[in-house]
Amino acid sequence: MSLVVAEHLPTDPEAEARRGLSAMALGIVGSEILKIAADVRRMQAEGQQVVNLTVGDFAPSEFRIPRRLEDAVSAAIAEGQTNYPPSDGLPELRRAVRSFLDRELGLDYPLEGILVSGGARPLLYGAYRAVLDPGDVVVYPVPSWNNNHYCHMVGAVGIPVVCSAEDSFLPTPELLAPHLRTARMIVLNSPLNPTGTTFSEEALRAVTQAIVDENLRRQQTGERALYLLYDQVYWTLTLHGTRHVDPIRLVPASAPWVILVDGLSKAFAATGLRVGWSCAAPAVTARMRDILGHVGAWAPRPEQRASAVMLDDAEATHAWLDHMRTEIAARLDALYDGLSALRAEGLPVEAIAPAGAIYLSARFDLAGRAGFETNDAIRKWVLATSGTAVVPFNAFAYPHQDGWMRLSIGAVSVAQCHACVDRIGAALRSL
């Protein structure tokens, strides 16, 4: 006879749970984007057509993974490659990552400095855990992805630096300079999620050199080092001649204090395969490896084997990335050109030219009008009137209510991009 567990649970489970949970768990905030997805699902359930520009993911119907990668995953499973991988990643994949970075970026990392994990997220969290103690200061720009949540989980003091459209929502050296003395880690991302913008060589060199100078000062005083966590998971998806820059190539002396985070997920539309890697000084990598090893955050062995096969095939990799950039640019350009035409018509909308990743920054300049007091109100109006689902920058810790939104193209076709611009134009004209 089965035990009906529900009969033995508290009648007020939320109140009872709160009595026993940690302060960190009670204070954590779920994904703001998933909350927006509920509105999308409701409209779709009602039979309404929605162009979903919310998810930072790829729909396989639009972006299927490379056949070379797909076949290699199947082959690895057929060979019985289904047991635990090493905690730092399969040696053949770490060697393939090393060769890939050397071949494409001119970065020849020691093999001991390369760590493989189940996507980039565990590596970001592992870097936070490896570097920071409770109360340490983390400086990060906003809008940006998840830094506020990681700070909460590790007990760090987050210092958000609010960036502006005039600077492509990226932090300038002048914005970061006042925080260098007190910070233990600075977190940067380029191409940037949520904006699709990228660092210039001049700006990133200045920031990186300032971090080196601060660490040289700290070496004289015995203070703990200042690290730069540099998330470049979208670096292969730069567009229209934009050149990706990384801190170590610009300032080689920064190598001891830079943690690079990268992965297969975005470059190969393989978000579900969960293969990411980081590059750092071997001593830092060893601590991240041990932290993530205790929570089993490694990538599955078949996907690791397949990733090594893919990365080692330079011809297939280049052909795929050319294809990805072409498809992404077609969608982002359709949105950007369409919204720019609406702006030229005098309608209250604007966008920043896309430079990389799968995102477009667009502003619906409706704040302050009747019924539009918040970005979420604008977001809901865009969804209701044009069937276009977007994400306010506030989901990325941006504090202003000025109409800026993230538009993500990974789950839509070029035709859908054109159609949603037409509907947005009609909605704006109706005002």
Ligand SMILES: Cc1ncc(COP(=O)(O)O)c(C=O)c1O
Contents of the next structure:
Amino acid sequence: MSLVVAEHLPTDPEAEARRGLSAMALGIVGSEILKIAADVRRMQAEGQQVVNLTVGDFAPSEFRIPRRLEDAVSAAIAEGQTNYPPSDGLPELRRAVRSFLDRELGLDYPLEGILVSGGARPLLYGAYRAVLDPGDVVVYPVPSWNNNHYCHMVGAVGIPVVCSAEDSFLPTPELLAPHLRTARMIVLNSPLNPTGTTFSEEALRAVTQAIVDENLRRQQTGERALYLLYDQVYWTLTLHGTRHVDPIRLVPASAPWVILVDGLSKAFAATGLRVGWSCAAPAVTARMRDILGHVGAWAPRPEQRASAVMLDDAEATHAWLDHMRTEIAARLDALYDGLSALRAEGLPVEAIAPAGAIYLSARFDLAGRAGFETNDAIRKWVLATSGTAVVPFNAFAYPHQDGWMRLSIGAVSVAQCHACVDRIGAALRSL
Ligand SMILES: Cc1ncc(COP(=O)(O)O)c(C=O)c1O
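Same protein, different state: after the form predicted on its own, show the form predicted in complex with the ligand.
Next comes the full complex, and the chain you just saw is listed first.
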């Protein structure tokens, strides 16, 4: 007879957890977006049509992974690629990443600086862990994705720098300057989740140069270094002629202190395959490898093998990325053009022209009207009246209640984008 474990668990599990768990675990906050997903599921269960612009993921029905990659995963399993991979990644994948970045970005990293992991997330966490001690200061712009949670997990003091629509929600050198002396790490992301905007060459060069200057100063005084964690997971998905910029190409002297994080998830619509990579100074990479090795956060071996096959095929990769950019642009443009037309009609909505990633920044300019005191109230109204599910920037640590939302297109068709704009227009006109 089975032992029914539930009968032996505490009757008040929360009280027991509060007595037993770490302050970190008790203070952890789960994904804010999942709460919105529950609203969407409820509406769908009631039979209502919802255009779901909340998920930062791809629906395989809209964005299937490339055939070359899919076949290579199956072939790797059939070949018996099923044991532990090396803790820094399969050598053939690290070599493939190296030539991919060299070929596409003109960045030739030493092989010992390249680390493969189970998607970009473990690498971000590994970078936080490798650089920071509890109490160290991390500076990051908001809105941005997950930095508040990583700070919490490593006990760092997070300093959010609030960015504005006028700057496309990217931090200017002037905004970051007051924090250079105290920070141990600055975390930047471009193209940016949640806004779909990108760093200009001029701004990123100035920020990176300031980080180099600060490090040269600290070398004189013996203070600990200032790192730049640069998350470029969407860099292949830039749109309408936008060119991705990376700090090392702009300021080569920054190489000792830059940790680049990148991966397969977004570029190849392969979020479930779990393959990411980072590039950093070899001594930093070795520590990240050992930290993540103990966590066991390797990318699955068959997927690593398949990723190497995909990246090494320059022609297939180019064709694929062209296809991705075309499909993404069609959806984001449908939303952007549609919302801009509503604005031209005099309705209280605006959007920022999409430059990259799978996101559009849109503002429902209703804040201050009765019933619209918070962004969440606006979000609920948009959902109820137009069946369009969006995520307030507040889910990305943005403090203002000014109507800015993230619209994500990975799970919807072009036709759905047009349809939801029509419904949003009707809802706004009825106000
Ligand atoms: C900016 C950014 N970095 C990293 C990730 C995580 O990527 P992965 O799925 O490879 O862990 C995401 C996912 O949404 C993201 O938006």
